[in-house]
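Below you'll find only one chain, the form predicted on its own, shown as structure tokens.
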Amino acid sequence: MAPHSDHGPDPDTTSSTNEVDIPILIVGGGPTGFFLAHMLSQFGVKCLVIERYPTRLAAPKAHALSPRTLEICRQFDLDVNDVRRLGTQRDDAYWVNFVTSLAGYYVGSLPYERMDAEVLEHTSTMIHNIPQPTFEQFVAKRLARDGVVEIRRNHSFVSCMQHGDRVTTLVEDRDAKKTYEVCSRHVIACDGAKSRVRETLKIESEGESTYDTMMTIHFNADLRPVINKQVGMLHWIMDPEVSGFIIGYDLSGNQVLICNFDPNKHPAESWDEQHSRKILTAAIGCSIPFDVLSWRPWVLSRKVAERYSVGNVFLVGDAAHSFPPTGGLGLNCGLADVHNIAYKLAAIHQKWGGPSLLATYESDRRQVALVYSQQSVKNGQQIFGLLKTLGTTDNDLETAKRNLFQRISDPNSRPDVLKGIEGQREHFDNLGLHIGYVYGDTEIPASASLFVPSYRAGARLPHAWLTSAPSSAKLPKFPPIDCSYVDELDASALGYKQFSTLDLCAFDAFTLIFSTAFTTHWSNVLSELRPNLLKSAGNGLKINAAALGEDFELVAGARRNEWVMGLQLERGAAVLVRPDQHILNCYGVDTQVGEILKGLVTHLGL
């Protein structure tokens, strides 16, 4: 396939005849691409990744870890308690607030996602706030530290052609000013919105674009004299000068603010630094020192992928789908899409799965990007309906300067103000849809916000906090959670908010739960199961067994009766989980090997 122009090299590179042989070429060395990389070294799979630019923007982008990207971290022993050191403290982050600007008006507040006390009943890791750059780095720091993933910096796809199993990548290597060939069973995608392995591929991508023209301005200031006790993660700044918000990665220094413009009175080229300038500090409202690190502008738009893949080449994270930033969506479902083809990539390249399975990737991703980018729409337009109730889309600005000062401060419309901020409380909890996807549902969520524990095929398998770590040597071991820094727990409900039922799972084994007063018969039906599975899938795929009562114990309360009715455990029913954490199937206690071995069996594509 001719590669279209824009991925051509430079003109004055030249050609080699070098190649190389790796199993995956991951191509894309931000966040999406080296969490797979780090996946893939614990499952023993080599990959190569190649980065188009010798280093990373700086500027923040995303800035929330949601609880299941931490839930994932943790299962591919990237330590949460490491991570949680890094970036906002919860104090800072727990509120959204609504003003005028940061030393003008204020308006009101919504709490900041779930990170209240009462979440931990529903996931052992409550969302964190972290810059991208610095999450991006905890992760290259690991990459460098295991020393078994080469990363090609400032090499750059070109083209890429299949020939039956094996893809043959065309690759520049910018500093040498030379191309050569990556050869590889596998080519993931992991390049960008602007992903230029999708342009190639030629698939083309459902949505809109808005063409509402937005600007990030990556500024340090202390800020903490100007909002005082007023803290928070987002600082929704109304005033229609700035029509945007402040993210508070760190009130002491690194912030970022995300506005909306009007291109046609002010052209993306026609910012300069003392533009920005006067836009920050109509957001702060006062005067005070501060730096403009850099300004960028980016264009509003909802895109997902038509299909995921070509062939033996995938696309991941926002090669694959690209969401507005009105909930803070985009960066978690690529390290969910990371989290799902992994252990589906090893199965195939370990033998103890086949081509089909990777299928099951699209069926499975698809549908949840196409939820979280409605969602990502539906939160921009409540906060543009919120801006319309106080006045401040008038196209005059000083006439929408009065309309918003008059609207919050007269006692009759006032309500209305409260009232379209209470209208944005979904947009910033959306817990339902971090951790209540269920794979294989096509269902639209009637509430982004809304979690209930799912227990059918497909679903998350629910969290339930354990009484100590599994016992069983044959069970992923974890260093405890260390859930101190929610200040409302005291030392004895901290001592049992350590390990999760998540921690039975392995990344690398599929995960058979029961009951210890069936274990005679559960363990029989593995005796029977393990050798027909050695004849499909050889000595690869493992399938570990976890018995409530004596692999593991739940703390006693509503949630542990929840979780053991949920699963029919007391019944003789076991839970099979898929290396990640998802259920596979449910079994009643008559299940013949046969039905079991069957699923097994069409899952792996074997």
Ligand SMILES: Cc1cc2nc3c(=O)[nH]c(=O)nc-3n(C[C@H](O)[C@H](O)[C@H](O)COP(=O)(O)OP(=O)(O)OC[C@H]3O[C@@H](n4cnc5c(N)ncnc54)[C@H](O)[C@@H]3O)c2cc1C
Second form
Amino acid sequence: MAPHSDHGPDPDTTSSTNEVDIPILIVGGGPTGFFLAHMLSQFGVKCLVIERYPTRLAAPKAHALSPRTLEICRQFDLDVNDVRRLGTQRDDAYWVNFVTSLAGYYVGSLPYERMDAEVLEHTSTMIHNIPQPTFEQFVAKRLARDGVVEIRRNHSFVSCMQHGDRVTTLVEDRDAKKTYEVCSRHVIACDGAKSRVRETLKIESEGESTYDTMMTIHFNADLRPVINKQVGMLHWIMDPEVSGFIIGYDLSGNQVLICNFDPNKHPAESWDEQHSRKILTAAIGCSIPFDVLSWRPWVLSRKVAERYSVGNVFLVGDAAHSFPPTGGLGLNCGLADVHNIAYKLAAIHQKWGGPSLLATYESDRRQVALVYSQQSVKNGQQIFGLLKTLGTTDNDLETAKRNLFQRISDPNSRPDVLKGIEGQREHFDNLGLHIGYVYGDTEIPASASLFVPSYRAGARLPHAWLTSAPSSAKLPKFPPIDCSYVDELDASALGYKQFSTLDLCAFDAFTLIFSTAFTTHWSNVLSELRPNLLKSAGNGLKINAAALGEDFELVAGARRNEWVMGLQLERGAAVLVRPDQHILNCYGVDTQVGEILKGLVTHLGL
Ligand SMILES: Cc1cc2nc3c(=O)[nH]c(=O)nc-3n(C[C@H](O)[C@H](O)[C@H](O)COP(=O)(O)OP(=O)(O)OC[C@H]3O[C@@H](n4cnc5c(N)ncnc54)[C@H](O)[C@@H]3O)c2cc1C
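What would the structure be for the form predicted in complex with the named molecule, given that what you showed me was the form predicted on its own?
Everything in the complex follows now, all chains and molecules, and the chain you saw is the first one.
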């Protein structure tokens, strides 16, 4: 078969015959590449990571780790208590503020995502804000501790060929100016939005550009004296000179301004430090010292790859989908892709799954990316639309500023301004998108914010609090979650918010959950199931049993009742949960063993 790519290495690069043989090659040492490498190392599956550059960019990019991302971290032994100690503290991140400039007029606020104590009814780990490089370093440190993953920096993917179920990848060692081949069973492309792997595979993307041109300016400033008590994660600036938002990663230093600009008036090529300073000064609204670190133009657009794989090469993260940052969904989507594909890869390499298991990666994850991408563009269009109308369009800046002030202070027009802000609420509450997607559903959710726990196949196992760590030695062990960052909770409430139903699920096992009143029945089912599975899946496939009332207990209250009723445990039903904490199926007490076996074997592609 001909190589998938015409890309050659640099002209003065020589070829070498040194071959590497590895089960899985990961292309790209960004957050998704490292997250996958960490997960595979937990499974005991060997991989090699190649990263094109010696170091990562310092620009912060993502700031919001969704509840789901943190739940996934916890399952893979990345301590969420440690993650939460890094990054922006809850008080500083709680609000989205709308202002004419940081030092100017305060217009209104919305909560930034769900950081109220009530959200802990639905997730054990509420959203946390942390600069992407800090999170990447956290994962990288852990990866170094794992000690089993080889990372080759300054090594770049050039092309690949597939023959049978093997992939031969040509890699350029950019230091040595040599190319070499890596033979692997799978290649996972985590090489970002401009993925060379995707291009090599000739995979097109669907999506559209809104042609809104944006500029991201990375700067360093102590903004605390300017904003005083008006802290917040995002500060939307409604000034006629600059319509955009400041992400307050660290209000005492590291910040980003993302703004809309008119390329006819200021073509991207004409931007320089001086112009960036002018725009930043307008956004800050007073004269304070700051350093401009970089500026980068981009277009508000969305792209989702038309397919997520060719043969044994798979796209993950931004290589598969890219959205504008309005919604904070890109990185979170990529990390959940990784979670979905990791156990499937492990199953195949450890022979408890067959190749068709990987086909469910695309059917599970692509729909999520479509929904996220549409929501991110909608958010961007709505909010920049609002800013444009408020910023007023008078060519004379002083007149435009006067008009804006008039609109926000005049009792006749102010309610409309506040209504416009209120209309952005969904943009800043994505709980439904973060934890509500159900694999197999193709409907676009009516609201990004609405989350209703779902107790059916494809849904994430709903969270409810356990009274204590699961007692069965066969279930995984996790450190208690520390919710003391939520000031409203007293000591006794904190004591009941340490372990989640999600903690019942080991990352490398299926989990059958039932009520202790039916332990004999479901133990018999498992005893019959296991020898049958042994024949097709060998002894690598693990199914853990978790009996409510015996192996774990739920904190009493309405959520307990809802959880037990939702899964119909008191009527003898059981729920089989996949290693990625999504429900494979719910079974009534009368279900035949053959049906459960068929469901598992079909899912695993055996
Ligand atoms: C301003 C901003 C704010 C954002 N905010 C959020 C947010 O709050 N929440 C959120 O979820 N997302 C957010 N995002 C999106 C998030 O930053 C991306 O989704 C995320 O970085 C994607 O990670 P990745 O690992 O898939 O790709 P990348 O981070 O792009 O990493 C890809 C890696 O592959 C390497 N590579 C490329 N080509 C090759 C090659 N040929 N060979 C080897 N290696 C290669 C690159 O050098 C890079 O290190 C934001 C983005 C921006 C710009």
